[in-house]
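Heads up, the chain below is alone and in the form predicted on its own; it's given as structure tokens.
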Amino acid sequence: MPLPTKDILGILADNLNQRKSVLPMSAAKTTRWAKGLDLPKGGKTILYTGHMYQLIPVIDAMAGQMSKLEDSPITKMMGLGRLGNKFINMTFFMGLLASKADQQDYDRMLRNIALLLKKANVEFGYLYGEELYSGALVYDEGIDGSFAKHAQRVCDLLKKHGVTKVITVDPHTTHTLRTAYPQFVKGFDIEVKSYLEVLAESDIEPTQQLSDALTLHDSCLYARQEGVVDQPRKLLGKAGVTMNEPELCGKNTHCCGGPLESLFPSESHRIAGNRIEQLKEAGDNITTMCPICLVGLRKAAKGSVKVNDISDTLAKVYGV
């Protein structure tokens, strides 16, 4: 028996319209990647994360439960669940479950992405418990009622604190501000780029050059909608990485899966195998620039491979 995609999507959109964000957590966590950065509060340019990256343990682990539920008899109870979170945050309980290892390795993902953007003297600010939800998985879910109110929602809090430039840390942020919030939102103008554009145009320059061999896994994002494919390669070629090109990249990209995950674990683990496959052909280093990327070609692999994110590598050889 598939899992209720009616109900489950309707979970998330409650959770948007009531809390705000499709899986709702504090401030803390979602602020806790900055502390000892020293960010400046808010700016005409800030560094918006849209909780991507915090959201992505919670979502691994709601993954994992959802998965053991696919073809089960239980599945028929998701209404009265989604009945139930209307009145408890029933996915608060189950973002208990992340792991706090990977909590860490996240939090860490974007402290590289704030520290490489100190390191080539880009001046940006930061909203840090102000920060809204993007909306990504409801707008790429369909869901246009919810995202459209929330897209507004964000919009306001963004004027508000005089912003006129966002940083963007993933391809899914960066696609919904970027392309969707112009749709939704009337007079949007606020200017939007990814951290990968922002820094290849930038004056940064390594502190040490890697003779390793990369294999670059595309995000479908950021190639085939964003024009983001030249920027992450410049940054690498630039501290001698040599890429070994899987057969479909850049534009001709192969989907990780994971957006499918919550929805049909199945297709996507299949999706996410075969993709591990065709890289894995490429090489054995595998890097990518998407969070929902990272964590389902991660499981994909079971260890038979690296796959790390970007960031770190930026990192090590940017010297931050």
The other form holds:
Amino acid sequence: MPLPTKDILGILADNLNQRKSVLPMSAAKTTRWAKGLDLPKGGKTILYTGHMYQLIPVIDAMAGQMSKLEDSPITKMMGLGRLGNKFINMTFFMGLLASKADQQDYDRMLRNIALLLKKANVEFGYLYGEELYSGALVYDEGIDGSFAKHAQRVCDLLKKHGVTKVITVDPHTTHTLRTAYPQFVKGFDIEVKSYLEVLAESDIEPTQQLSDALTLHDSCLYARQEGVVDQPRKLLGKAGVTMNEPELCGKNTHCCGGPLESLFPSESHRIAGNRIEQLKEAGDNITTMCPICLVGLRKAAKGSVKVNDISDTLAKVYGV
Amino acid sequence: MPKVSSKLAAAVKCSDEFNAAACMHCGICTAVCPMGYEILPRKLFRYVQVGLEDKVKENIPNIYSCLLCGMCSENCPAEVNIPENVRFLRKYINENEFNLS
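For comparison with the form predicted on its own, produce the structure of the form predicted in complex with its partner chain.
Everything in the complex follows now, all chains and molecules, and the chain you saw is the first one.
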């Protein structure tokens, strides 16, 4: 029996409406990565994480539980789960299952990004505990009423802080803020750029050359919707990295399967398995630029090849 | 006997979001879709265009299985915005079947 689409979407929408995130997390967990970096609060230009990297260890723990429910009669109880979740934040308990090592891993990637921007002399602040999730998943699932309200909430928050430019760290937040928000929020005029675009436009110079050959897995949203294809290649190329491109790359990249994880976990894993095989044909050192691609492809690789986030590679070659 | 839904047909007609009028049914979208389902997306859009709501409802799992990866629209010779059409269908089902908005 497949997971019940209606009830799962209902829980996601209820959480966004009531708790301002599809998977609400404490501010302590969403801001932990910034500890010791002395980032100013707010500012005209801010780094906006959209909580995506921080959410991955929770999503991963939750997906493990959901996979067990797929084909189980317990799925019939999901309607009751939705009712209970209105009163008690049940996803909070899923968060407790998140691995500590994974949390440290994803926090490090965010720190890499902030340090790279500092190295490139970009002045930026951070909203700390006030920052909100972007609403990306609710937008994708077509729950437009909830999404529109949330987009307005995020826009009001940015305006309150006088933000005119947002630097994003992942393709989903980039796409939601840059392409979806202007369709839902009247007069949304905040500039949105991915950190990869900002770094590629800067004069940041590598501190070491890397002789490794990497296989880059392009994110669907970055490549096809947001025009982010050349920037990561430019940044890696400056450090002497050679690219072993898979047959499906750039604008013709193949999805990692991640978008199906919450509703159809086994199908999501099938697509990730197909993609990792394509990437393995090109090379054994795979680099992603989206935390959702990273977690899915790492699991599909089962340790047979290295799968790393591009922020780790960039941090190494640009000396941060 | 297939039933044509005037409600779905009207929703599609009034929408700026669903537009598959330029589709020439070449089938490239289905051929390149990573999911490999016969229904996605060409056949599904055909059902929508002719207002076969029952057929659309039968395929609710397929509609939510779309990755929105955009491989189809990238290769569509008629430049149909396929992921946006799928989002429109989800919105229609959310509002009319799942009581979600």
